[in-house]
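Shown here is one chain on its own, the form predicted on its own, set out as structure tokens.
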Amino acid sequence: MPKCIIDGKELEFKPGEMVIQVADRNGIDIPRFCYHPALAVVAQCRMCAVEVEKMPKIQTACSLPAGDGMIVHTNSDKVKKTRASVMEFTLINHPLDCPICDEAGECTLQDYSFAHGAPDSRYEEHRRTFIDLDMGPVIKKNMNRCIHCTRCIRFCDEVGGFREMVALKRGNSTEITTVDGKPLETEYAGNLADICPTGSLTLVDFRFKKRAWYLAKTKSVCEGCAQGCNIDVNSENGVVFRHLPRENMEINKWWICDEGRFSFKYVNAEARVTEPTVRTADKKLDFTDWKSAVAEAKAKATGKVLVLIGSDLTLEEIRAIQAFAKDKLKDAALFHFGTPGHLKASDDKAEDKILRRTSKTSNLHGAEKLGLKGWDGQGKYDSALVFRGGRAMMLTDLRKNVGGAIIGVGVFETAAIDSYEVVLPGLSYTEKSGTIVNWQGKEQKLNKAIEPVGQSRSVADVFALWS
């Protein structure tokens, strides 16, 4: 393979690779604003300047093909001077409002200003200002912070698949906006905030809720659908504040859809049942202790029992339920449920050309792998146990199949348990560790991000009390 030298290191590269790609793969940091590995190269921010021997002018590493024998310097005096000039030019119109900016603490512009810029500004003219238009419920735009990297425009064109953002006017008057000022329609709008290198595009849902440096980041897997996108769960003091995509080139690359990004809302919702609940003789809900609630559930789970297992549960939980039913519920009928119309894994299809799947639970394919069949709504039963992780869609017509008690174990909301005699609160995906299988057959790990909310307990704990 051909080789080049970057900062004194001899590195192999594939023909056609750019210098910035070779540097990234070998842990050599080259600053950049407009470059993103998923997007077309435009080389307009000039921040990735490097010096190449035998080339009289500074080059942009993102647009310079690596050459055999090429010698590149990323931190020479000439490069440092160039980057300082670029930073000064980039910050001419920026409001420098880091103390109130939601991007502070994880802002590329902030980091590069500290690392490569001057300690003060020579600019004394009036800074340009813009009045921003509504971009919809996901993204808040502050054009005053924009540095014209055009990542957002290229994302919509090249990844989203249709043009929603454009650059209007020229020079100092350039404005990045939506086409005709319309709100964003894409189901992947949140990614615009992820790739924006400044605080120009931020998430409406996360604005002013928490500074980034306070958040614990836990590697996990999105439960929004059978794609199994890799994410970081950001939380503090038992509260989940956001999901961010985590790079996995085989599954979700750098992206997640908006449905998955905001799927954590129920975890800390007030409507979530987080205490053991029993329905009294007058049909009212009564919060009680775990021992009493489990005893009530045990007494009511009699006769021919229907066991419905949400395909939003982990492999470990499903195995535990299967073993429990075999040991404690003789002749029980076990089925999985989760997304209407998805009785088997082959019912799961691509919902778009990017990531979204029609199965709206993460472990449909894992449930089938463990031998479970989808429930078709048929049969008559004396009682039912419904296990749910928080994402599986509720079955509202159970009463036509179940003559006796319906018992819920897992994550439920108050408004959805009108026909349940007992609810034993379980763990959401953020409160446990486990394994799920995505549509490609890849096993992936969930990791516990927060402590259980309220009195919620694991399936294993429930079964221990049942015994």
Second form
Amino acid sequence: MPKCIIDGKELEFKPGEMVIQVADRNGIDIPRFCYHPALAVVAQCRMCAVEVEKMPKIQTACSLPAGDGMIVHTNSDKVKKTRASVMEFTLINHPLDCPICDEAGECTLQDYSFAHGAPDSRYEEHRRTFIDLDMGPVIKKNMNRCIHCTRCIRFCDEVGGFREMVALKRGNSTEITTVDGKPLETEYAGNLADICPTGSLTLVDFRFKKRAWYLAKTKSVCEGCAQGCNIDVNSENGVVFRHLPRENMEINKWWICDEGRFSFKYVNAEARVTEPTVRTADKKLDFTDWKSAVAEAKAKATGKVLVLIGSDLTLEEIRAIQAFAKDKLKDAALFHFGTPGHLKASDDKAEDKILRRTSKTSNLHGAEKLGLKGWDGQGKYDSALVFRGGRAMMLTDLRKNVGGAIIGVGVFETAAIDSYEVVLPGLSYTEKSGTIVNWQGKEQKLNKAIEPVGQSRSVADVFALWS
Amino acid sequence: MLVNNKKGFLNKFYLFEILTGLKITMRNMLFAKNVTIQYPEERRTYSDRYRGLHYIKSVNGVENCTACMLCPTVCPAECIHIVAGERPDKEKYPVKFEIDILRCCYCGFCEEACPKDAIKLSNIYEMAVSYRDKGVYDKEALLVQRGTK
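Starting from the form predicted on its own above, please write out the structure of the form predicted in complex with its partner chain.
Let us now look at the entire complex, which starts with that chain.
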């Protein structure tokens, strides 16, 4: 393997690798705005400048292929001076609205300005201003903050699949916009907010909800589809505020789709049933305590029991349910359910060429691994137990198959429990730890991000009360 | 061991010492300036740097605050609660701004952290309230301009 020397460290590299890639792999930090490992190299922000011995001029590390015996300095005086100049130039038109900007706290420009920039500005002219056009329901644009790194344009070209962002005009009046000012069509628009190094593109949904530094990040896995994208669940005080993609080169690389990004909404929604609920004599649903609700459920789950297990539950939960059904229910038939038309794992197909899968539950492949069959809506039963994790489809038409009581355990919405006799609130994916299996067969861990909302309890707790 | 140094019958009454002490007492009583003041009628003037009841500075009726959340971040007593929102004339403004003055320790960090020159600590030190919930000042109460800082 050829070797180059960066900051005195002798580092091996594969021929063709750029200096910034070699540095990244070895934990040497080179500041950058326009470079992103997923996107084409354009070398237009000039921030990643490094000094190379025997080269007369400063070089951009993102576009400089590493060479054998190359000696690179990332912190020499010349480099520091260049960075300071680049920062000053970049900040010429950047407004000082960090107090308003949602990016503040996780802003690359803010960090680099602090680390490499000057504390004051020499610029005395008018700063340019733009009128911002609507960019659709996901992204809010503020062109005044843009530093023309063109990551968003390259993302749409190379990853998002739609060439819908362009740079109009030139020089100081360059405006990054969608083609003809139309709203974004891509299903991956949220990633634009992630890759934007400034607050130019921010999420409409997260706008002004919380400052970035308040949020605790928990490593988890998206439960939006069978892809199992790695995410960070951002939460504070038991409220989930957003999902951010977490890098995993084998599954989702750096991205998540918008559906997965905003799939946390039901966790803290008002419509979620978070108290044990039992139907009273006058056919109304009423809150009660856990003990009597479970006793009611136990009394009503009789005869031939249909046990429906949402394929959004974790492997641990499904195993617990299987053991429970074997142990406590005399005559039980177990099926999994999740997405309409997905009875077996082979029904799950890629929805597009990037990430999305047609199975809208995360653990379809895991449920199948544990020997469950998909529910086809056939057969007659005396009573039913429905275990649902929050993402599987709502089963509202079970009446035609079930003569007796329908009991729900898990995450339900108040609007969808008309046919249920007892609802025991369970945990969503943010409130529990566990394992799910994605379509490639990879087992991934969910981690508990927040405390259970309301009186929700785990499946294991319900079974402990049952006996 | 006590030693009685006084000689003679009269000296044993300490008359001279009592008079010396009385002289100091009378001088302070009759001629010295009062330390206390007649409080409700008379007020002390404090330094401009005194940290009392908060207010949010407003210019032409528009609050300076943009709900950047730096004051609740820096607040050691965690007594500031802000909810941010958007309105046509201002991109970001505090929909809700509450300070629990019962929890506040008047350190003035909020004033120091504020990038918009909005939150101020006035000279007002009379903050007694008759009910606990009146100790939580909402945005309307904080927008009363209590000083010229």
